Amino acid sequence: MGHFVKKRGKSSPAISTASLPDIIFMLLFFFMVVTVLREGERKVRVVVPQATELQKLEQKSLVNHIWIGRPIEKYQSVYGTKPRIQLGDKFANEFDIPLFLEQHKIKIPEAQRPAITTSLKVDGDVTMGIVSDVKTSLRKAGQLKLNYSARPRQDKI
C-alpha cells in the first residue's frame, strides 16, 4: 500500500500588486464618464411649498421637469421679472411644451412610455394663471400624468 505524504514548509506564493493602480484608475474612469451631472441650469427661482402627504418618484428617467418661477437676478435684465417657464435649460412658453415632452419621449424605450410623469416645480409667488396654461398645454399634448413638487412641512412644537 502506498502513503500519501503531506509535504509541509511549502507555502503559496505571495499575490503580485503590480496591476492594483492600473485597476484603480480604470475603476475611476468609468464612474467619471457614467456619472451624470446636472443637465441645465436653473434660471428661475423656484421655493416650492411645502405640503404634508408626499410621494417619492421612483424612477426619475421617466420625469419631466418643468419649472415655474421668476427669472433670478442675473436673467431679469434680459427677461422682466414676470413668471416664466423654464423647460430644461432654456426658457419658453407654454407652446414649446409639446416638443419639449416629444423630444423626451423618444429617449424613453417604448413600454416605459405611458410611466412618463410631468413634475411641475412653481415656485410659491406665483399666481395660477401661468400654471394653467401649462396644464392646458400638457393636456393638450395628451400628458395627463402630472406631479406637484413640495417640500415636507416643518411643523414647529
The other form holds:
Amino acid sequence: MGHFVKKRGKSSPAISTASLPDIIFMLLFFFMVVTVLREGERKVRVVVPQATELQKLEQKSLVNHIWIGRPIEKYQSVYGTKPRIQLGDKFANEFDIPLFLEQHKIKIPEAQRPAITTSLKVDGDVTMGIVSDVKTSLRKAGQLKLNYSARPRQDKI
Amino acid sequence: MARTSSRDRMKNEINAGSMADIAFLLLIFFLVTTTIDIDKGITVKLPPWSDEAPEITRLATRNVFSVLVNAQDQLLVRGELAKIEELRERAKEFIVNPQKREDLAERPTKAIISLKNDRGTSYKRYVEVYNELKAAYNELWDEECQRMYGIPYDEDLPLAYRRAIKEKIPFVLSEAEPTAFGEEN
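Could the form predicted in complex with its partner chain be shown next, to go alongside the form predicted on its own?
Next comes the full complex, and the chain you just saw is listed first.
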C-alpha cells in the first residue's frame, strides 16, 4: 500500500525528450542510406508486366539495366512512337549494347564478373521483335544471365 | 552589470529544442523521396551464341512439348490451340507423365519444352507464357522437395539439395528464333 502512494506522488516529472533528436537522426540516417537518387531520366515509358515466379536481384552493383519502351511524349517529335531502347540515359539501338555492357563490366572486380545480370525492363505492350534483337545482341556479347523485370501478382491467371 | 549578464548568456547552452524539428523535416524529405523498389523478375539463362548452324538433333516427338505464340497472342500447344490457363497443368503432366502415357515424356530428364514466338507477339504475353512454364517446373520441384526432404522448395535451400532436385527434373527450355510475323511499324 505504502509503495503505491509513493509512486503516485512521484508522477509529476515529464518524460525527457532530450533523446528525441537522436532517435530522429537515427531514422534520418537510415533513410539517407537507403535512398537511391535515380540517376538520369527515363526517356521511354515502361510498365513491366506481371508475373508470379519472381526472383530477387541480389547485389545492385552487379546489375545493368536495359529499358525498352515507347518514347515519352516529350521525345515523340524527335524519336517517333516506335519502341526504342534506352541504355543509361540515352536512346540507343541494339548495336550499342556490347559497348554498354563493357563499360559496366570494367567497374566490377574480375572475380565477380560472371555474376553480372542484365535486367530487361520492357514495357508490356512492346512486341517481341525488338526484345529478340536485344537478346541476340546480348548472346553475341556473351552476357547470358538475364532477368525479365516484372511486378508481383498474387492470383493465378 | 551588463558584463555579468553577457557572461551569464555565454554559459547558456544553445537551445537544442528545435533540433528535433529540423531532423523531422529532413526525415520527411527522405521518406518522401525514397522509393524502395525491389528489383524482381524472371531469371533466365540464354544459350551461348555460335555462328555455326546448330546440329540438327532428332528428338522423339513424345519428348518435346512445343509451345507456339503467334502475333495475335494465341497459343498453340503441341499442334492444337490452347488457353494459357491450362498451360501449367499440361506442362506438369507432360514432364512427370504420371500415367506413363505413350505420347508424353519418357522421363522428366528427357522432357524438352520448346518455345517459339513471332516478332509480333506482345511482350506481356511472352512473359505470361514463360511464367507459366517456369511455374510448372517450380511446382514440380516443390513436390519433389517435399517428397525427398520434407521441406518446401525455395531459393534459400542448400545448393546440394537444389542440385539433387534439378538433376531429377532439369529445366530444359529451348527457344527458337522468332518468326518474322506481325512486326509493328
